[in-house]
Every structure is written in C-alpha cells, then in structure tokens.
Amino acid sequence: MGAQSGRPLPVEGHEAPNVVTATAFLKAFNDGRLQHVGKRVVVVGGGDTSIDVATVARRLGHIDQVHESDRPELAIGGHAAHDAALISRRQGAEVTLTSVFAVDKMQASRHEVEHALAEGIAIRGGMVPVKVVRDASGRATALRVARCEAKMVGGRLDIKTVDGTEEDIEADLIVSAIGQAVDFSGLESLNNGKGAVSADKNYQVAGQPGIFCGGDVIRPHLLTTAIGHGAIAAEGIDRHLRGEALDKRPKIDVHSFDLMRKMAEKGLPLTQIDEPLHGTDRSTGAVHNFENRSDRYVIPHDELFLGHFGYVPRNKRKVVTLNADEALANFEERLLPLVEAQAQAEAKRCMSCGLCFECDNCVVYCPQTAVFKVKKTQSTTGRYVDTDYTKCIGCHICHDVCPTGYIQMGLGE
C-alpha cells in the first residue's frame, strides 16, 4: 500500500486549491502532467522530499499569462495536463523553502541543501507556518510564517513560536512536504489508530494471522528498508502457508555459512559430523579456521599485511553543481556514474578484510610446511587450505603474512 498520501499543512486555509502535497506534486511531475509552476513557490518541509520539490520547481519555472486551464494545481490534481508547447516560454521561478529547524539542523542531506542554495533556492530555517492567506476567490496568495524554536522532546517535535514575528511570503503555489500518510480506504481494519499498521517481528499484522505487511505502511523510511521488510514477510508467508509456527526472528538478520549445503553442492557425502566445526584437522566434514566473528569483531588495519597492497587512489563520482540560470529546464543527472572501467578499478581496491582470497601466502611462508592446500576433490567452501597440527609450532608467520587478517591464532584446541 505504501504511504502514498501527503500530509496537508495543519493550518487555517490549507484547503486552498493551490496548496498541494509533495507526493501529489512529484507524481504529477513524474507522470509528465506538470510542465510549469507559479512564479513564486513556497515549499514547507526540511527533509529530502522538500528539497526534491524545491529543485523540481526551480527547473520547471513559470510562464506568463497563464490561462485558467493551465494553473499548476489543476495538473497536480489530475484534472488536466499541461501543453508541452508551453515550456518554450519557461522562465525562472522564485522558490522558497521553509523549515522549523535551522538550516544546519535540517533533516535533508547536507549536499542536497548545498545544491539547492547554489541553484538560487531561498532556504529559511526556524520558520513555522501559521496560516495560508487567501484572496476573495479562495486561492492562496501567501503563506504566513513566524519565527520559532524547534527541538525533539521524547521523540516528539516541540515547536515554540516567537510572538510578534509573523510575516507573509507571497506564493502562487504552496507545497506541503511535512510527511506522508497511508490511505486506508477499504482497509480501515488495518489502521492501528495512528495512521499506520502494527506488525510483529515477522511483519505479520498484529492480531490478524495470514496478513503480512512491510514498508511505509509501518513507518515511512528508505526503499531498502521496505525491501528488507518484504524479504522477511515472504519467509513468514511461506511458513504460514506450510502451517508452520512463526518463530521469533533475531534482531539482526544474518546468512550463516551452511556446511551441509556446501558439501551437497560439491557432491560430497553428507557424513555425520562428530568433530567440532572450528579449528580441527581431523575431520573432512569441518571448516578449517572458520568462525563467524562479524557480530562482534571488525578487522583493524594493523591486522592486515599492508605490504601486500599498493596505494590505489579512489575513483570518485563527479558531481555537477548548477547555478540559478543553469538549473532552469535542466533535468540531467547531477551525480555522474563511473564508467565501466572505473567501476571495475574501484571494486579491485577492496582488500577483502577478514576474508580469504586464496593468495597462498600461508602455504608459501610456513617454515614447517604445516599449512597445505586441500585437494580440489576434498575441498568445500571455507576449506581451501588446511593445517597439520602435528607439524605446526605456533610461530604465527602465517598470521603475519595473511594480507586480510583472516588467520587468527588459537582458534583450535
């Protein structure tokens, strides 16, 4: 379902036809219906979405002598689409972004704020909307704002308005980018009373077995968050359809190494494993020197054999910064991608910290020939080399020459 509805401004006059939400504005633009905006646009927000709206408005600009049927709010509302021919008369628009937080405290990404300022967007921090000023026909002509102090208190936003600081910012279009909401039309039973859906660890709707959810219906967040919810919910749906109990999930989802599965992939017999899985050389059904330490251990730089790695400069993506004039009608990407050769070169800079990449240093430098390669017919993932502990004298040379810090001493008996 997502949170596809924008939150309207919680002030008097927000029902004016030219006061719209950010989601409606951006959808109209992405659908190709919105080709221009008013001469003066005011965006209320402070997050990345508000920056998106402000920069799009700056690029669209305005046209003179707007016919009634060409008003931006009609295209945003889905009642009409702008004639693409109008864009030939496009001129710059004055775009103002207001936020209850100071500019340096806004939730938007720092680089997004810097780009918006460079493009001529006026950002006014510490301002709270108090009223939409309308004319006799009911259309908004300005947004009345006041100075304020905003801070988070116990997870809630506390805003204190400074009396006597009200002023009007003239506007032909006002966009509310203060959050998103879920449209529960026809699915009111899923509403938890707070405009969202409550879910358990398996992302099953609380109190409604067989109904699973994920993404912005739980709380608006990142696309990757929604994808993660979907992956977990899919596992829960599978178990539900099989009639299996939904077990509690760990706080952190990890994909642990499955030795039995790897042996099956290699066509090896699934023999009973009686030996310990870590630090043994007496069983082929074990993973030599393997231990998942990722939950509590990070390989520091002094565990790497840095002599193995030459300095390779980073391939940085180029960022295009536009000024106010260049932004008009410019919808090209600002963050340029790496070309294929650069992407490959950047990937090769990885030092595989904590992972064995089969460099053979441990085999070559072992003075006792205790470390040896496992035959391909006997190898499984994680068992590229093995150690004969009857020869090993604990000299630590294998550890010292390991480029990635993979070899740890003292993991066995």
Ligand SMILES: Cc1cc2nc3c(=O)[nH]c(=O)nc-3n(C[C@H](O)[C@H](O)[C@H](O)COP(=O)(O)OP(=O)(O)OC[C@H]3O[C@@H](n4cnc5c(N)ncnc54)[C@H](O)[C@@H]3O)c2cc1C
Contents of the next structure:
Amino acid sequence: MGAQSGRPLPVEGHEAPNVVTATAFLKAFNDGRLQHVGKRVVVVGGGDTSIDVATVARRLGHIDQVHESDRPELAIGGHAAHDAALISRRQGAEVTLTSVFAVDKMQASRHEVEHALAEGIAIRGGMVPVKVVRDASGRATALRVARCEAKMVGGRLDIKTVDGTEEDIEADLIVSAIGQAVDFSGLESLNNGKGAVSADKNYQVAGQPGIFCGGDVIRPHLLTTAIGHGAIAAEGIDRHLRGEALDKRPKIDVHSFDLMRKMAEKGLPLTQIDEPLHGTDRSTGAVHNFENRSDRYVIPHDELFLGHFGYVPRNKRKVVTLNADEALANFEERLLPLVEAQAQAEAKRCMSCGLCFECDNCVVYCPQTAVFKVKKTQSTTGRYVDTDYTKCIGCHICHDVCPTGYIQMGLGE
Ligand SMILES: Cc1cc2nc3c(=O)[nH]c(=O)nc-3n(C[C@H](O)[C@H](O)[C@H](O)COP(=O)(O)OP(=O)(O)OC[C@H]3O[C@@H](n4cnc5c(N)ncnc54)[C@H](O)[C@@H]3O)c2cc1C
Ligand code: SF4
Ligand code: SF4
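Other form of same protein, the form predicted in complex with this ligand, not the form predicted alone:
Below: every chain and molecule of the assembly, starting with the one above.
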C-alpha cells in the first residue's frame, strides 16, 4: 500500500485551498496536470521529498496571468490545465524551503541540498511554521514562521520555538512535505494504531498469519528496502502455502548464493545435503568441506587478501549542476547513466568478497597438496575446491592466499 498520503501542516489555517501536501503536488506533476506553480512557493520540510517538490516547482515556474480555473491548487486537486496554461511564457518561481533543522543538519542528502541552492532555491533552516496567514476569501497569502531549535529526543522530534521571532514568508502556494502517511481505507485492521503495519522478521503482519507486508507501510524508507522486504516476504509466503513453519531469519539478511539451489541447477543429488555440513572432509554436500557461511555472515575487508586487488578508481556517474536560469523548464536527467563499457568496467571492480571465484590459489600454494579441485561433474558454485584433511597440517597458507576470504580456518568446533 505504501505511504502515499501526505501529512498536512499541523498549524492553524492549513485547510486553505492553496496549501497542499507534497504527495498530492508530485502526483499532479507526474500525471501531467500541474503545468505551473504560483510566483512564490513555500515548501515546508527538509528531507529529500521537500527537495523534490522545491526543485520541481523551480522547474515549472509561474505564469503571470493565471486563469481562475488554472490555479495550481486546482490542478493538484485533480483538474486538467487549459492549453493557455501550457503555452504561456513561463517565468521563474521564487521557491523557499523551510526546515526546523539548520541547513547543515537537514535530513536531505547533502548533494541534493547543494543542487537546490545552486538552482536558486532559498533554504531557511531553523524555522518552524506557526500559522497559515489567509485573506478574506480563505486563500493562503503567507506562511508565518518562527525561529526554532529542533532535535530528536528518543525518536521524537523536539522543537523549541524562540519567542518574538515570528515573520511571514509570502506565498501563492504552500506545500507540506513533512512526512507521509498510510491510507488504511478499507484495511483498517492492519493499522497497528500508530499509522503503520507491524511485521515480524518474515514480514508477516503481527498477529495475522498468512498476511505479509513490506515497504513504506512498515516505515517510509527506500525503494531498495521495499524490494528486500518483498524478497523475504515471498519466501515466507511460499512456506506458508506449503503449510510449513516460517524460518527463523538469519541475523543479517544477505543473499550471496544458495548452495542447495546451485546443487539443483547442476543436477547434483540433494540427498547429499543431509550429510553433516560442518567440519567434515567426507561430505560432498559441504562447501569447501566446511559449511555455508554466506547466509549469515558479511565478510569484513580484513579477511580479504587485498594485495591481490590493485587500486582501480570508481567509474562515477556524471552529475549535471544547473543554475537558477538553466533549471527553468529543464526536466533532463541530472545524474547521467554509465555507458555500457563503463558499467562493465565498474562490475569488474567486484572482489567477490566471501565467495570462491575459482582462482586456484589454494590448490597451487598448499604445500601438502591437500587442496584439490572437485571433479567437474561434482562441482558447482562454492564447491570448486575440496580439502583432504588426512594431508592437511593446518599451516594456514590456503587461508592467507585466498583473495576473497572464502577459506576460514577452524578445528572442527
Ligand atoms: C518524493 C519521494 C521521493 C523518493 N525518492 C526515492 C529515491 O530517490 N530513492 C529511493 O530508493 N526511494 C525513494 N523514495 C521512497 C520510495 O518511493 C518508497 O520507499 C517505495 O516506493 C516504497 O515502496 P512500496 O511498495 O512500499 O510503496 P509504493 O511504491 O507507494 O507502492 C504502493 C502501491 O500500492 C497501491 N495501493 C495503495 N493502497 C492500496 C489498496 N488499498 N489496494 C491496492 N493497492 C493499493 C498504490 O497505488 C501503489 O501503487 C521516495 C519517496 C518519495 C515520496
Ligand atoms: S591449511 Fe595448509 S595444508 Fe591445510 S589445506 Fe590449507 S594450505 Fe593445505
Ligand atoms: S583461493 Fe579462495 S577463491 Fe581461489 S580457488 Fe581457493 S577458495 Fe576459491
């Protein structure tokens, strides 16, 4: 379901027609309805969403003669813009972004803040909205703000307003970008009472077996987070439909490779997996005669043989920085993609950390010829080499020469 509703400004006057939420603003823009904004736009926020709103507002600009039915708030409310609004000459909008935190403490990423400043957006840090000032018709004409000190205390935002510092920032459009909320209409039973959904480690809704969730309903975060939740929930759903108990999840949810899947891909009998996987040199199902650590272990860099990897600089994407004039009506990408050759070069910098990448070092350097290659018909990812423990003297050399940190020494404990 995501968290697609915006949170309205928690101040008097927020119900004015030209005070809107960031999600409504961005949806109207993405749907093509919002073609221009007012001359003066004030965005309240400080996170990445508020920067998105401010930079879109700056790009859209304003038109001088607005037909009553082309007002931005009507487009945001769902009306289609008239052609006149599309062809009128655009002029820049004066966009001000306010944040309760100082500019260098805002939640938005630093480079986003720098871009917004370069594009002519005024950022006023340490300002809290106290009231929406309205005219006789009820429209907002300004946002009243006061200086403040804000800090997070136990996960809650604590704002102390400085008395006597109130001022009005004139506005034709005010956008509230202070957070998102879940719309539970029709699905109220999923609400944990705090406007979110509570889930267990398998992303099953707490106390509701068979219902799984993920993404912003748990906590608004990133796309990659939602995708990760979805991957784990899919495993849980599969088990649930088979009537199996849900797995205890590992401490760290990483997916390097799945030995079982690799064995199946290779057509190797899965019965071997039932043999002891830990500390044996007899099991053909064990990884390097030992165990599959990939499902619960992220390898630290000091377990790699870094000397094996020369320094190769990153293939960084180019970033376009615009000034205030260039930003107007410019909806081109700012973060340019890598070309194919660059993307391949970047992928080649991968060190395959924690995985065997079949370099043969351990086979070559073992003084006892204890390490040997698994027969091609028996090998698969992670089962490329094998060790004969009757020959091994525990000298550590294979561990030291393994570039990726795949070999871990142990005494069978
Ligand atoms: C302005 C903004 C900028 C962002 N920028 C980034 C970024 O640069 N990088 C990044 O990683 N993340 C970014 N995010 C966060 C990212 O968009 C979310 O974390 C991610 O989209 C969450 O995925 P989701 O599947 O939980 O929800 P959503 O992507 O919101 O998808 C939920 C879907 O469920 C549908 N739905 C809702 N209710 C119902 C219902 N009752 N029945 C059926 N369907 C329903 C909705 O229509 C929607 O299609 C940004 C978010 C915002 C608001
Ligand atoms: S510890 Fe030494 S002897 Fe044993 S497999 Fe490794 S390199 Fe060979
Ligand atoms: S040295 Fe490491 S990466 Fe190379 S073959 Fe042996 S286990 Fe695999």
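The term rigid core refers to the maximal set of C-alpha atoms that superpose within 1.5 Å between the two forms. Positions refer to the first chain, counted from 1. Just so you know, these numbers come straight off a predicted model, no measurement behind them.
Query - C-alpha of T369 moved at least 2 Å between these two forms on rigid core - result: It does shift by 2 Å or more.
**Report entry** CA of E358, rigid core aligned, shift of 2 Å or more between these two forms
**Finding:** Superposed on the core, E358 moves its C-alpha 2 Å or more between these two forms.
Query raised in the report: With both forms fit on the core, has P403 moved 2 Å or more by CA between these two forms?
Result: Moves: yes, 2 Å or greater.
Requested in this report: Any chance you could measure the C-alpha shift of K316 between these two forms with the core superposed, in Å?
Outcome: Residue shift at the C-alpha: 3.0 Å.
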